[in-house]
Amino acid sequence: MDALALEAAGGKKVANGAAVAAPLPPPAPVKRKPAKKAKKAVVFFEVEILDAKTKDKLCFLDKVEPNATIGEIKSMFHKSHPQWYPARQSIRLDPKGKSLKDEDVLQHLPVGTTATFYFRDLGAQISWVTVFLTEYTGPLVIYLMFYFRVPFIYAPKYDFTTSKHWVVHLACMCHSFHYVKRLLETLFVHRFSHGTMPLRNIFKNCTYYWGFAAWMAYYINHPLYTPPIYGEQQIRLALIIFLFCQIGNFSIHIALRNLRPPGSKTRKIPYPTKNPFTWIFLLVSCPNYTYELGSWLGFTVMTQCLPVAFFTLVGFIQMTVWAKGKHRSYLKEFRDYPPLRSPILPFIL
């Protein structure tokens, strides 16, 4: 049968003259859709917020998430309470605690989904950038003022006179070159921890270095000024100390900020690199102190001035607070903190 008397036959077959139904394709296997996976229900917390002094409540979040961190409860706080902005704000889970880090999480404190946390307002607060640009400037103008002899600070016949003596000239341009490079390094070397510090502590800070920077101008720039005891020797001797430790404290601070990424909190140990100036992290934990202490021991002997000795003293009590601090924050944050180190002196301290 040819191709037209099948068509009519209806697509059959025909065997021996009678047509047969043609066999039908197998039904196409139905495809069946993925089991959706249960969704994990999510525990959210209710976050209440006291008062540190007073325990009133100030503050009742709902629905907080179980990732949130103590930074975006500052944020969600700051909405019902605007004059209290997160860097102002002391989030503690006892009121005689130590503050919580703006990036630790909620579900991984010790609280239940009821959490309850303490706020203490840490007053105005002001960037550690505006507190170094201002408190360095100071000292810079102060002692130029001396330097150069401004009215009113020596008597009137030496009003913009200069010195007789070289090693006068030589520790303006010492003094200069350390503010001068204390600047730059806060424009584009620091990276900073912490955003803000309180604002009554730029009074303070200030006071410190702009009072010293006077004290110690006015006698070095004084028109009775005597140079060291020992002449040239002393000086060229205490220059090479001022400007070894001044690398010294500038590749320092290299190195700590090729520790923390640009943005970042992280926090690693300091290492020597192939920087011989870094080596001296191998016995101290805070070798830009030690570099300091080092600058303002040369600049004494360079001026052998009294004034300067007590500002190198006072500085290197404060910094040896500053460093027994820090060295004890490495011994217990890591584990295999090298124990050969001492916070700022060598074997000693």
Contents of the next structure:
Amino acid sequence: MDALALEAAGGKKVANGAAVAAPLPPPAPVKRKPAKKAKKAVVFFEVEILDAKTKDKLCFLDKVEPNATIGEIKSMFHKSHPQWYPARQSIRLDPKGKSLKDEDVLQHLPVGTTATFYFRDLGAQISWVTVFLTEYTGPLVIYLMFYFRVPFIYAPKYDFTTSKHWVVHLACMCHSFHYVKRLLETLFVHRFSHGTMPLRNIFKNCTYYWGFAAWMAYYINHPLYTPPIYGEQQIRLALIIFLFCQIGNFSIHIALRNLRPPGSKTRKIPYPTKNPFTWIFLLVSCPNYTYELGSWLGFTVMTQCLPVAFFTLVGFIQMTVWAKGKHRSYLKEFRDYPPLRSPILPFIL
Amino acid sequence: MSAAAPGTSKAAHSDVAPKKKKGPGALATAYLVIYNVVMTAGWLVIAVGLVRAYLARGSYHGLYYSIEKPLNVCPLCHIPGIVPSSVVLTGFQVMSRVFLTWAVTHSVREVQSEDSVLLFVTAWTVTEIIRYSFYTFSLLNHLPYLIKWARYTFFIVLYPMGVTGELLTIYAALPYVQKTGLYSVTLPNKYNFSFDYYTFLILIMISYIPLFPQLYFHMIRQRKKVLGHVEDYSKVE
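Now the other one: the form predicted together with its partner chain, given that the block above is the form predicted on its own.
Below is the whole assembly, all chains and molecules, this chain first.
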């Protein structure tokens, strides 16, 4: 697709009055060949945009450059319908078809010189960064409220007391570290493919993260908390697993970031780098999820808390769904995708 | 050429859930007809049992015991049924039925003689007999208008009746649950987990507030759609 975009930009700007829908002519020098009938011409396209459900004509654009991208068309559509900013437009060739990408070029689409597109309103959108920052700040703050035993959570005699078990302090540090790491990654590491997601997602996501954080924190910081059965050994082992997986997860995020130059949306196959934590790419497509699972398993063992186990399980199910989807996309997009890799668990899942 | 990784050899077509929206084949139709006939019969048994017990005793106390067994089994049999209505709505209904029969009425002996139990059992019985007859006749493509009308009209009274019975029953169970700590887990324990069934029941009762109107108005909308057309197509909704 990037090759196509480059070709379109290199484009043919030979002004000629002939009505020829030029399908992919190579960038050749401007020469008049009197013998040939087919002449390279700038054929302006006409674009009409219909509502995908009602088929009403919403917008008609004439004199659209053949090398215009869908993104540019969305901007033009936005001018005539200011309530539909580009991020909430879904433009497609078929009312029930897939959305076209912003980078798609008009003349490379299977349309005639009068292109008909169908529009679907994706609903109010919110940026990924905003959602991530909100959903991760919640658990950080909420857990600390339970840790410091803010009033109205536990019985009044426990207000602002601290737990006598050192594992509780350790758990607070690990949990807080995890979410601070996520916040910093959101701000400085991740390169997002999409700018936005539907607005209702922020409510859904925050309910999930904040709800589970409160549920876990309630028990871990409870005055009647029971520390792990196997004591120091169990806690130490769990901590090692947790830290190992945190570093691993971070390494993968850095590796994925480096695949993609700033501001671009290119997709490449990730490969192991010099960092040993990335060697897991040999066996797994989405090792960031693998490491995330490992971190939460570590935290579960460290706290020996059933709600934490539930959270780990639910998270694992969701990440498996995502990993399988990503793995499938990789397989579809890249012919030479390494066959040994599994989506999330080596050889298993 | 095709890179088939070992972990993905099973076709994970999780995006294409097997929806039985397209008309069922002959075998599936036969299964569904038998299933719906059996369900109709099951609820008829309950209805008959109720009437007989009432006539025998002269009052309606203690009627629960005469129908306890089929009543507890019938809601569970919803599960193998593939009905042509929303999975979510039907799922909710099945869950609430199973919950009321097993987790409330069966578990808390003291509520079994309550009138509220009779209220929801009667509502369910009439509803289900009509509903399963409706499905049976629809599958056989011989749907009498009366059945269709009944299905989309009786609920107007039966639904609130059933909900009232359910809520009153749960409410009646509350003091016993609190006293005995039924199905509850307290701290401290080595799993650092707790569950208060009493609070859970209260939350369930509260959840009726957003859920019941949605289901009720959904049925009203369905009624307008289905009974609104004078020339009906005997199609399953």
